[in-house]
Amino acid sequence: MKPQLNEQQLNELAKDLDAIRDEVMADVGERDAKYIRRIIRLHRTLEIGGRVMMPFGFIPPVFAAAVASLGIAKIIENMEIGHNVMHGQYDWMNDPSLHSQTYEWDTVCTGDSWRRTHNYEHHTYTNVIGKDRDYGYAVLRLSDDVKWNPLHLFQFANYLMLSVFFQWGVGLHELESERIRRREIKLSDKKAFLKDFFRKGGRQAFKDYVFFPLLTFPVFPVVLAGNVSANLIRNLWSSTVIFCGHFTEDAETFSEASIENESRGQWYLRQLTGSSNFTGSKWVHILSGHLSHQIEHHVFPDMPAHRYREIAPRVEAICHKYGLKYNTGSFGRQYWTVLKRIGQFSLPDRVRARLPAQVA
């Protein structure tokens, strides 16, 4: 059952969260600049280390170390640097290389496409069925808001394919293939997007699967295999982190009608109840780009993400104050509920109704 707050409670909720935001943003400065610069140095060191070790990957332990180093470098660049920089978390530094509107990250999806589909669409319409296309990525049924059809029986295979090829799926997200299938738009309407997609995707593929392997000839098969493995590690980790942020058992969904004339308090309430966290070590948080604190990220998307760990207890206390569930748990538990949700909603409604513990 969705939580119900009256207008006064919603106004107070907004004031409480605004107070946290104002306090932290007033303190943002050199500490945050030093943090992101340390992370960038770490990313560069890991990438160079991985690239240098890769030609010697015919020695199995070196191959494992090279793949791990390059894979972690890609994860850090995408999650803790790229994602957060493009949210404008470091625009105040006035560093052109860290500006939200010009940053281009090491993945197939163009920065411009990400800013449209993620920063605007997903963060504006979080978990609103029919508006937030990140909810299920148009290939997964995760709530009763989507009518079941026999193709949903195979959605676990769709989930696996999406995870393995996640950077390509995200890169093609703006194509809106489901709307093309429904003939609401034409493929030709996406001509400009497809041009950018093939330009960026081709460049990424050339770099990892042609340039670096040929550069290390005659050991190019080893380097090619290592680069494929590093990209696979990044794809599986980033997709799992993102799915744990909104597809967990208790993450709420919303109708388009429910957000009409939405107040600031109602917007905050939707972000709090539509998102979910997971716990872990300092490095788990860093490697997730601090999307382990998806709740804090959704209420304060332009706040430097490494601050989320510090404010999380205060956000949790506010949730308890208003009787709201603070959706958190271990990484393993949250991921299990994601898998359970995907599996249960793949079944016909009459079959799912007989299951002992259903996802709402």
Second form
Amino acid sequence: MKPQLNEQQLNELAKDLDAIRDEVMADVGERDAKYIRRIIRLHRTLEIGGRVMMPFGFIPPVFAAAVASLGIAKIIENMEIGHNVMHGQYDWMNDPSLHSQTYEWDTVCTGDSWRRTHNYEHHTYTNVIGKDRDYGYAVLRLSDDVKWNPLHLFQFANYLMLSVFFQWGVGLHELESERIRRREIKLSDKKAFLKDFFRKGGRQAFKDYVFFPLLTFPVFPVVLAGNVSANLIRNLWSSTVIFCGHFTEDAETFSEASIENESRGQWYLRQLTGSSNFTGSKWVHILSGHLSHQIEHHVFPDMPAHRYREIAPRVEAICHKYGLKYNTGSFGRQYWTVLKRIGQFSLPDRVRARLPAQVA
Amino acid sequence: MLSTMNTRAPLRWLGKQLFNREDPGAFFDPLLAALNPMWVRGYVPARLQDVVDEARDTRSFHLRPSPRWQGFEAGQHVNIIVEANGVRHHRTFTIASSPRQWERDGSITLTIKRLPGGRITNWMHDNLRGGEIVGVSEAFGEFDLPEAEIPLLYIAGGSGITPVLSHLATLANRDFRAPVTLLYYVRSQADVIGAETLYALAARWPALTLKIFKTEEDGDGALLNDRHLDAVPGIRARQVYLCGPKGLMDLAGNLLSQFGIRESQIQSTFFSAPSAVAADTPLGGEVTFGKSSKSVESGGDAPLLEIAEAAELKPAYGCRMGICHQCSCRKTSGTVVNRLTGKPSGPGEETIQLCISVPQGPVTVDL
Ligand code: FES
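The form predicted on its own done, now the form predicted in complex with the partner chain:
Below is the entire complex, every chain and molecule, led by the chain shown above.
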């Protein structure tokens, strides 16, 4: 159901949300700088610890510890540091190593590509069909907007593959392979992108699969296996978090025409209706880069993310005030709806219509 | 190994592959900073040895930069990097001590006056104490010492004395024989910066003639005028160094040309911490694009992104509404107002979003 707000309500919605934003941004300072620096220290410690322990991974408990340490390091770097820094959440600190436009993260996708496809396209055109390609990552059918075809029957397997190789999938996102297949664009249009992709992908593969194993040559199979596992953990976790943020239930979709001359209120509304949160302990939030607060993140993408936890009750109250759904639930429940949704949309519409419990 | 990582090419290349950054050594900074802040690689750290009162509202900060700092010439400036309330600030100050002092004990002195309304100078006075660490840039600036032994005239005002102190100490050490005259303009005796150094120099170095004018205590005659210049023997043959507030420099320039002194004989410099524009300054102002050395006038509430595009530059942008930070770029000086919050920025170097930043007075951006 499309939430209907009249112009006056939209203006008030914008005012209410702006008030939160102004209040928090005026308060941003020392505490936030300390927070992110602490997280960065934790990341460095875990990464160094993981790399140092890995060659001793022939002792099974050490292997487990090393993989966990390196895997969690990568998760923290990608989610709580990289993603958030690149959104400009810490630009105000004026620290060149935390600058949104030059930060480069520890994953295959280049920072530049991510800044274009995610920070700009996805966050500006959230849920606008045809402009927001994060919607199903152009690989999965997650709404009626995509016509069913028999290949969709296998999309669950596709989803698993996407999760396992998530960093490569995200890295290739900007290739827009679906548009190349449809012959809307040519592969040669993407030369510059591919060059960057191979450079960065090569760099990541070299580090984890060549350099560190060779450095510890006699035990290289252990190190190689450990590094693969750490990357796998990160891939599974980050893809799961991201799917829980957007694909739990039918999000409202918008057409390109409808967002022309959009007011701030309409923009806020679009952000609120397309995201979902999940609950959890402090560490679940940190490891998800606070994308567990996807709703708050979409409304205030450049606010230091650990603040989302603090403002969440107020955002929820605003949603209730305007009769908007504030989609939240436990991690398990939200993930279950994602899986159901992937499964159900893999079926032809006729079959799906007969399923007992509709997702949306 | 850490120090070589920034200098040796193959290691540097490897570091880039492993740490995804141009300055791989700085990857460890967050840990190093916790162990010993003098070990960081991202900037040159300097330890504050002590802070002493120098004159009214003025303190001298004695710093000892890490050994990899490359030194300076008398009269040069450095940028100091301090972190206040989580935000990193850069401010330019002139080194008041001589290179000789640095060679002897590795220390430099910055003499800094509180600026009324200046956020950082006041913060430094209130918060920096001995033992603390700040960052320093390499030295820059061309207020060079004379190469030959020729008669010199220094005209300095207020805190503009700092490069002159460095010059004079260096010349005295060199046993410079040609006559040197300093005309120093301050409000009152309490405002004399480097008084001890100056009197000691005058006592032991016969070439120096020191004249201090206290404009508030000594009446109108103490303001710079042609009689002061007349009293300088052989003024036409002197090389002149000017350093002080703009009003004094302009006045000195006029008078000197009346005395027939050529532009080429005069060198001037002045760096004071930039201060915020008055809150009621109208929006708009001259925008200088540093990298492309273009400069345009802007008016009203046009944001920098549009101003840059009108000047035929092509800065990166995305949403044009302040969300995506694609347009983030360095502002090197000036104040901008954030369109979304209506709040003015600080006057120093920092990152801003072009699409929502409106100049308030003259602004320089790195485009
Ligand atoms: S263009 Fe998106 S923040 Fe300026």
